[in-house]
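The data below hold one chain only, encoded as C-alpha cells and taken in the form predicted alone.
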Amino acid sequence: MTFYFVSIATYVGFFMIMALALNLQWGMTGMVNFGVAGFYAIGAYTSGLLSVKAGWPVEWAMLAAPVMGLIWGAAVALLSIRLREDFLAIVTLGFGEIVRLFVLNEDWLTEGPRGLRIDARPLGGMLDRDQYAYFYLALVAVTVLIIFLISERIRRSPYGRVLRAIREDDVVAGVLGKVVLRYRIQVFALGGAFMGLGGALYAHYVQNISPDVFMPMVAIFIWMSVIVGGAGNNKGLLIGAGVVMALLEGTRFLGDFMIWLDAEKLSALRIILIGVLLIVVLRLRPRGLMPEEKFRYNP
C-alpha cells in the first residue's frame, strides 16, 4: 500500500507540473491552451526516442524534451498570433490531436499503438526497485519546486504584472507601450517547455508510452486542476492537482461496491462523478479553492 501512495504522489507531481505550465499561459496571460496533451506527448516521445533509438544518455534526452516543448510552444504561438480565446482553444486542441495522430500512425518511428518501450531511467541500475520509487518521487518533487519558484518569481515581478495586464486587456497593454506579441510568444513557449519536461518525467517513469495516453482528456484534467485550485494562484494549483488526482483515484474503488457495473460503465460513472464534484466545487468556490491574490502596490 505504501508504494501505491508513492506512485499516486508521483502522478500528482506530473499534474502539478502541467498545471503550473497552464497557469502561466492561461491563468496569468489569458491564453487558452487545450493542446496540453500534445506538449505532454512531445516531451515524452522526444526523451523516449532520443534515449531508445538515438542512444542519447537519459539525462541529455530528458533535457532535450523541454527544449522541444519550447520550440513547438513558440511555433504554435506564432501561428496563432491573431487568435483569441475560443479560436485559440480550437487551434491548440487541433494541435494536440495532430501530435497524437502523428505518433499513432508513424510506426517506423514511434512504434504506433504498440507503444514505445523505454528501458533507460535516471540512475537506473544503481537503486533497487523500492529505493527507486522514492528516488523518482523526490526527482519529480524537486522539479515541481523549481518550476513553482520560477512561476512565483514571474508572478511577483514587473514581467508578471505585464502578463496580467495582457490577460485583462491586451489593447490597453499595447497602448501603454508593451509588446504584447513578444510576451505572448515567450509565455506560451515557456509553458510548452514545462509541459515537455513533465512528459519526459512521465515517460521514463512508466517506461512504456503509447498514443492513447495523450488523449484530450488529459488536458481536461489539467484544466480541472487549475480551475479547482484557483487560476492565477500557483499555490492553489498544487492543491487543485492533488484534489483532481484524489478524485480520479478515489473513484477507481467504486468497482468494489458496484460489482454489477462492467468496466465501461464504471469508467463512465467515474467521469460523471468527477464532473459533478467539479460543479459542486465551482458552485461553492467559483474562483477556486485559493483565488488569485490581489495585486498590492508597494512604492
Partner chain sequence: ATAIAPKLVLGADPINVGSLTPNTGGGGPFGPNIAAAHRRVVEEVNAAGGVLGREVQLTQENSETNPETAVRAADKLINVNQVIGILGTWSSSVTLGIMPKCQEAGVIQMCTSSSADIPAKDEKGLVFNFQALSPVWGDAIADLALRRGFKTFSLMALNNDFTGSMIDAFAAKVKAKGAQVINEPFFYNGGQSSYRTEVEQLIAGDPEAVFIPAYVTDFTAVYKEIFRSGYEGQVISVSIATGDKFKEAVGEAANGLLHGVPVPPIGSKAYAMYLQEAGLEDTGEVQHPFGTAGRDQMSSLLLAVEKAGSTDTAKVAKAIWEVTTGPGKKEVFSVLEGLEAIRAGEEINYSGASSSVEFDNEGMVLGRDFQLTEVQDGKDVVVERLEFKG
Second form
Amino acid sequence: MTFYFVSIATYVGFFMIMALALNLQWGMTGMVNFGVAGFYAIGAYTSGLLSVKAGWPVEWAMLAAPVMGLIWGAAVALLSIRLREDFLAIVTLGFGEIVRLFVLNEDWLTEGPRGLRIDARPLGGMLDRDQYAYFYLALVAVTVLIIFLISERIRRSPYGRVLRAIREDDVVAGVLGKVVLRYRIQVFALGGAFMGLGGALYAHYVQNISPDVFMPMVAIFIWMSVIVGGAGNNKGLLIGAGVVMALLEGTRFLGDFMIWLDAEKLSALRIILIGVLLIVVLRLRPRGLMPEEKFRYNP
Amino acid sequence: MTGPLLAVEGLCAGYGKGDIIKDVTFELSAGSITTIIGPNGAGKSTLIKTLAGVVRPRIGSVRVDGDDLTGMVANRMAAHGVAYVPQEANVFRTLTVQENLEMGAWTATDTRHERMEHVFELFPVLQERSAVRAGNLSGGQRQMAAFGMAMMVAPRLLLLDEPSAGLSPKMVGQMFETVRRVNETGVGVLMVEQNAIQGLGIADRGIVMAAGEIKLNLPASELLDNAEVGELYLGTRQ
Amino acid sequence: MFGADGAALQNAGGDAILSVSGLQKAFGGVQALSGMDLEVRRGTVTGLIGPNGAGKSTLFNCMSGVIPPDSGEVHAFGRNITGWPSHRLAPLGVVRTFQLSRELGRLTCLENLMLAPLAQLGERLLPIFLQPGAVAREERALYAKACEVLEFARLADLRDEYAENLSGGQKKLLELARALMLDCELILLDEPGAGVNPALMKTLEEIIITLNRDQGRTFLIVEHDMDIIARLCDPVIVMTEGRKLTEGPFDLVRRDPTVIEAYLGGVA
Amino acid sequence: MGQVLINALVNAALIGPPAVAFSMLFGILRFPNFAIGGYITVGAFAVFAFNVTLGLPLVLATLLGMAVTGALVWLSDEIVFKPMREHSPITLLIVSIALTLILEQGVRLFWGADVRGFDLPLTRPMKFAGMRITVEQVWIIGLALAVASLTHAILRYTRIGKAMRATSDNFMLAQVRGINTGRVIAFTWLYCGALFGLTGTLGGLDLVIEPLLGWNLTIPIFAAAILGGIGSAYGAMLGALLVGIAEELTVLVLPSTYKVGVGFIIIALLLLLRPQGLFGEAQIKK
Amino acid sequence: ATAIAPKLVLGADPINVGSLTPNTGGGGPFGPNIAAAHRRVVEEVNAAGGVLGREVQLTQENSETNPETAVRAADKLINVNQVIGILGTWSSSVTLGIMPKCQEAGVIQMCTSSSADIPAKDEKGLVFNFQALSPVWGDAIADLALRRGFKTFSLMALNNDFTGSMIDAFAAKVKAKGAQVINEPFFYNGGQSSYRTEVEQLIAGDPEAVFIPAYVTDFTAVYKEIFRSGYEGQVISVSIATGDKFKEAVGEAANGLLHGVPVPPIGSKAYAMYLQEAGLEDTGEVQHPFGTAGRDQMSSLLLAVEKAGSTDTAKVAKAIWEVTTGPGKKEVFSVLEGLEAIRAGEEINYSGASSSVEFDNEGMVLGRDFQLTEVQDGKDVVVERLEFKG
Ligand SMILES: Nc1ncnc2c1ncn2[C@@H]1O[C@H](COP(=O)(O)OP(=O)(O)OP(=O)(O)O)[C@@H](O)[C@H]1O
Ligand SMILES: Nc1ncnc2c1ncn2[C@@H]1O[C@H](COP(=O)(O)OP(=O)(O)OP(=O)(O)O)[C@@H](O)[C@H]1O
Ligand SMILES: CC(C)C[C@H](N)C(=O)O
Ligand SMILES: [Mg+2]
Ligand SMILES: [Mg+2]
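Let's compare: the form predicted alone is above, so bring in the form predicted together with the partner chain.
Now the full complex is given, and it begins with the chain already shown.
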C-alpha cells in the first residue's frame, strides 16, 4: 500500500508541475493553452529519444526536454501574437494534436503507435526497487518545489504584475509601455519548458510512452487541477492536482464496495462519479479551493 | 392614488459583504424631478440600480405608485413602468443603433415608430448612424443612444444615471430640456448628475448622498444656494 | 484670424512636441478623421473640443498606436511615430487615458498605479531572481509614489480594492491617476472630467496645473465641461467632422459663431 | 475535384448545425460548452431508441429525439449551469467537460459501448458527371441549409431572436429593458438542444452510433464556430465549410493521418489574417 | 468424483489476481467480455475450493484503452492488491505501457495483444500472449484472400500497432504470390468526424479488393462510407471489426464482406463450454473472440499456480508452459478439470476456448486456426479455413 501511495504521489507531482506551468500561462497571463498534452509529449519524447536512440546520458537528455519545450512554447506564442483568447484556444489545441499525430506517424523516429520503451533512468541500477520509488518521488518533489518557487517569485514581483495586467487588458498594458509580446513569449516559453521537464520526468518514470498517452484527456486533467485549485494561486493548484488525482484514483476503490456491478457498468459509474464530484466542487468553490489572493503591499 | 410616485423606505443594499447604501428613505412625488448629487463612490448608482431591480435590496421597501415592488427583478420592474438608463455599459454594443432603440421599446411595441421618429428628431446623429453597431459609436453618441432607448417607452418613473456625461454642451442642454418635457407629461424622474448646476436647475428636489447615506434632501433651488454643498460637492466656491 | 492673441500664443508655448498632419481614418462609410491637423506645443495645456462624433477619440486612438490611420502622419518629439505600436510611445514620452475607463479589473487600485511607471527593473525576468534587493527598493519607491497619487484622487481608502469594484467616477479617477504615475512629458487625456465630481475635479485640475508649471509636462485634453476647459486650457482646438475647425484661446473660441453653432449651443 | 467539394459539403453539413448551436450558446452564455459531445451522443441514442427499440419511422423518431434532447439540454442548464451563471468561462468550460463525461458514460451505462445503426438501409450513390452523392447526403445538406436559414431568420426577424441577441450582448441591460432573460435562455437551450438531437441523427447516419460519437465531432464543431465568428449563424456554417474543405484538401499533400492537424493549421493561418473570425467584427474600445 | 477437492483453508492468505480490461475507449466493445470471463473462472474455482486451498481474490480495473490511465491502474493492482498477475490487457499500447512496472515488480502479464514488440520487450519471461501476432494475421488472411482469386488490392488501416504490422505482412504475401498492391498502403486515425477522403483515396485505382484491418467502431463508419461511395469490389477486413453489432449497424449492406480472424476451435469442447458459461447460443459463428481468451488466461494462470505449488511468479510462469504446452499430456478443457487432474498427480495440457493454448518459448500463443468468412444474408458463412498444423 505504501508503494501505491508513493507512486500516486509521484503522479500527483507530474500533475503539479504541469499545473504550475499552465497557471503561469493562463492563470497569471491569461493565455489559454489547450495544447498541454503536446508540450508534455515533446518533453517526454525529447528525453526518451535522446537517451534511447541518440545514446545521451539520461541526465542530459532530461535537461534537453525543457529546452525543447521552451523553443516550441516561444514558437507557438509567436504564431499567435495577434490572436484573441478563444482563438489561442484552437491554435494550442491544434498544436497539441499535431504533436500527437507527429509522434504517431513518424515511426522512423518515435516508433509510432508501438510506443517507445525507455530503459534508461537517472541513477538507474544503483538503487533497489523500493529505494528507487522514494528516490524518484524526491526528485519530482524537488522539481515541483523549484518550479513552485520560481512561479511564486514571478507572481509576487512587478513582472507578475505586468502579466496580470496583460491578462486583464493587453491594450492598456501596451499604452503603459509594456512590451506585451515579449512577456507573452517569455511566459509561454517558460511554461513550455516546465511542461517539457514534466514530460521528461514522466517518461523516465513509466519507462514506456506511446502517442495514446498524450490524448486531450491529459490536458483536461491538468486544467481541472488548476481550476479546482484556484486559477492564479500556485498553492491552490498544488492542492487542486492532489484533489483531481484523488478523484481519479479514489473512485477506483469503488469496485471493492460495489461488487454487484459488472466491470463495464462499474467503469462507467466511476467516470460519472468523477464528473459529478468535479461539478460539485466547482459549484461550491467556483473560484477554486484557494482563489487567487489579493495583493496587499505593506512595505 | 394620491400618494407619492416613488416611496423608498429604509433601503439597504450592497454587492459583497457590507452595505453600500444604508437606510435610505425618501419620496418622489408624481410629476416631479429629483436630482441626486454626491462624491464619487457615494452609492448613487447603487441606489438607482437597486430601484431598477438590478441590485437586490437587503432591507427596506420600494413602492411605485403604491405597488410594492421591493426585490422585483429588473425585467418585471420594466414591465411596471420603470425605465432605467445605466451609467456604464448602457447600450447593446453588437446591435445597431436602430435595433438598440427597438429594444428600448420592448415592453411597448405599439408606439415604436412615432417614438423612434421623436428620438431621431432629438438626436439627428442617431438617425445618420442608425445602421452602425452601437459599440462603434463615439462616447457621446452612445450616451444619446442609451438615453434614446429610455425614450422609447412611456414610463411612470424614469431613472437616469449621469445622462449628461460625455455629451457636448449643446447636447447637454437639449438632453435636459427633453427630460423636462418628458416630466411635464407626468413622468417622475430620478436622476444622478455630476453636472449639478444644470441637473439641479431643472429639478424640483435635490438629494445629496455621501458614504451611502442621504445627507440632505431639499428643494433643488435651496440646495444650489447652500454654501456648504457648493464647496463640498459642486466645486462652485472659489 | 486671432490677431494679437494668436501671436501671444505662439510665444507662450515652445516648439511643437506633437504634430498631426492630414490624418484620415474611415470606418466603413464613416469618415471619422478627414485630414486632421494639429500641433501641441511644449509646455501647454491644450484643449481639444468638438461635437460628439467629431473624431476626437479616434484621433487619440490613431496617435497612440491603438489603431492605424489610413493616411497622414503623426510626429512626436521630432520622430515620425505614424503606425508605431502603442508600447513604443510611452518610452518616448507619450501616454494616454481612455474615454470609457479601462481599469485592470482584477488588480487592486494600488497595483493599477504601481504597474504604470516605465522601465521598472522588476519587470524583467532575470533581475527579479538576481537582484531581489534592488527590485524591493524600487517597489518601495513606487509604493510611496502610488500612495501619494491615490491620496490626490481620493482613492486611498480603496487602494486594496479590485478596480472592477469601483464606481463609475472612481474608475475615471483611476484612469487619470494611472497616467499621472508615468513620467511622460506628453499626457493625452480623453474626457478626464466626465463622471467625476466637480469638487474633486478642481483638485485634480490643480494637480494638472502643478505638473504643467513645475515639471513642464504637456497636456492635450479632450473635455466637454467648458468650466474645466476655461480654467485649464490654452490654446483650445476645435474639431468637427474629422478636421480642425479653429484654434485659439478659449475666450476667443467660445465667441466664435461657428463653434457656438456646432458645439456650444445656447448654453455656454 | 468535384467529388472533393461534395465531400467537403457533406462534412460541413454535418458540422454546421451543431456549430450554429454551439455558437449561439457561446454567444448568450459566454463560455464554450464542450458538453455538446455528450448532447449529440444522447441525441443519437434517443433517436435510436425511438427508431429501433420502439420501431418508429426515422423521421418521427428524429423529431421525438430532438424534443427529448432539447429537454435534456435545457435540464442540464437548470441543474448544472444556471446556478453557476456568474462563474468564469473557463470554469464553466471544465464543468461542461465533466458534464460530457457524465452524459457519455450514462449512455454507456444503459446501452453499452457497442456500435449501432438506425433502421434505414444504406444506399448506393447517385452518379453524375463522375461525381457521387447519396440521397441521405442530399438530405443532410438540405437540412443543414434549412437550419442555417431558420436560425438566421429567428435571430434577425423574430422577437425572441432579438431578445436572444440582446441578452447575449448585455445581460443586465436586457433585463433592464424588460426582457425575461430566464425565458430567453431557456428557449436558447431548447432550440440548440434540438439541433444537437438532429446532429445525433445525422451523425448516426453518416458515422456510427456509439458513446463517443459526439466527442468525435466536438473539435471540428468548436473550430467551425470560432472560425465563423461567435454568434453568427452563417458564419458558423461557413466555418464548417472551411474546416471541411481544409481537411479534404490536406490529403492531396500529406498523409491523411495528418488531416486533423492540417485542418488546424489552416484555421490558424486564417485567423492570423482575420483575427476576429470570418464574420466577427473587430471592436475598438475607446 | 470430487473427493480430492479441498475445502478452502480458513485464514490462509488469498491469491491475488488482477484483471485490467479495456471496458471503455477503443477496446470498449471487447473489454467487458474479457472481464466477465475472468470473473466466471475465479468464481468457479473459489466455489470448488480455490487454488492450493486458498481463495482467489480478483481485482478488476478498467484500462480505458489508454496507457496513461492503465499505468496507474497497474500501479494500484501491483502495490495495493499485491497481485501475482495482470490479465486481460488488449491494446498493445497498454500491454507495453504497463510492462516496465510489471517486470520491475515481477508480475505476470497475460494479454491479447499483437505487437511484435511484446516478446522483444519481455526480458523476464513473464508475459503470455493469447493472441497471434499481427504479421501472422496478415499473412494468413492474405493467403485466404488470394485463394479467392483477386489480383489487385488496395490497403489502408487504422493507425495502430496491431494493424500496422498486419498490412506489411499482407502486402508481402500478396506480392509473393504474384498479385498486386496498387496503392501506397496508408493509415487513418480513429475518432474522426468523417472518413470520406480516406475512402476516396483507397478506391481511387479501382482495385479488385481492399483490405482494411481495423477496430469495429471506426470500421463500421468506414464501411458505410465505402458502400455509399459505390465501390463494387471486394472488401476484406478482420472479424473483430465485423461482429454481430457491426452487422446490425449496417444491415443488408454487410452482405458480401469478407473477414478473417484467428478462430477458436469452433466445435471444440472448450469453446462449447465457454458458450454455455457465457449464456450464449451456438450459432456456429465466432463469438467473443477475446472473452474466450479471457477464460483461457485465468484458467491457465490458476492451473499454473496449483501446479507450481506456490505464488512465486517465476515458478508460476514456468508452470504456465507445463500446464498448457507440450504433447503427451492429459488434455483438459476447463480449469476445474485441470485442477482435479493436477491434484491427482497428472501432467496436463490445457486446451482453451480461444485456441489450444500452446506457447512458444517466448510466451506467444502458437496454435491458432484462421478462418475467412463471408457475410451472406446477414450471417457469417465460412469460406476458407486454415488450420494450425502443430
Ligand atoms: N469602429 C468604428 N466603426 C464605425 N464607426 C466608428 C468607429 N469608431 C468611431 N466611429 C465613428 O466615427 C466618428 C468619430 O468618433 P469618435 O469616437 O472619434 O468621436 P469623438 O469626437 O470622440 O466623440 P465624443 O465626444 O462623443 O466622444 C463617430 O461618428 C463614430 O460613430
Ligand atoms: N460591483 C461592485 N462590487 C463591489 N463594490 C462595488 C461595486 N460597484 C460599486 N462598488 C462600490 O460601491 C461604492 C458605491 O458605488 P456607486 O457606483 O454606487 O457610486 P456612485 O455614487 O455612483 O459613484 P460615481 O459618482 O463615481 O458614479 C463604491 O465605493 C464602489 O467601490
Ligand atoms: C485485436 C487484438 C488482437 C490486438 C490489440 N487490439 C492490439 O492492439 O494489439
Ligand atoms: Mg455612479
Ligand atoms: Mg470620444
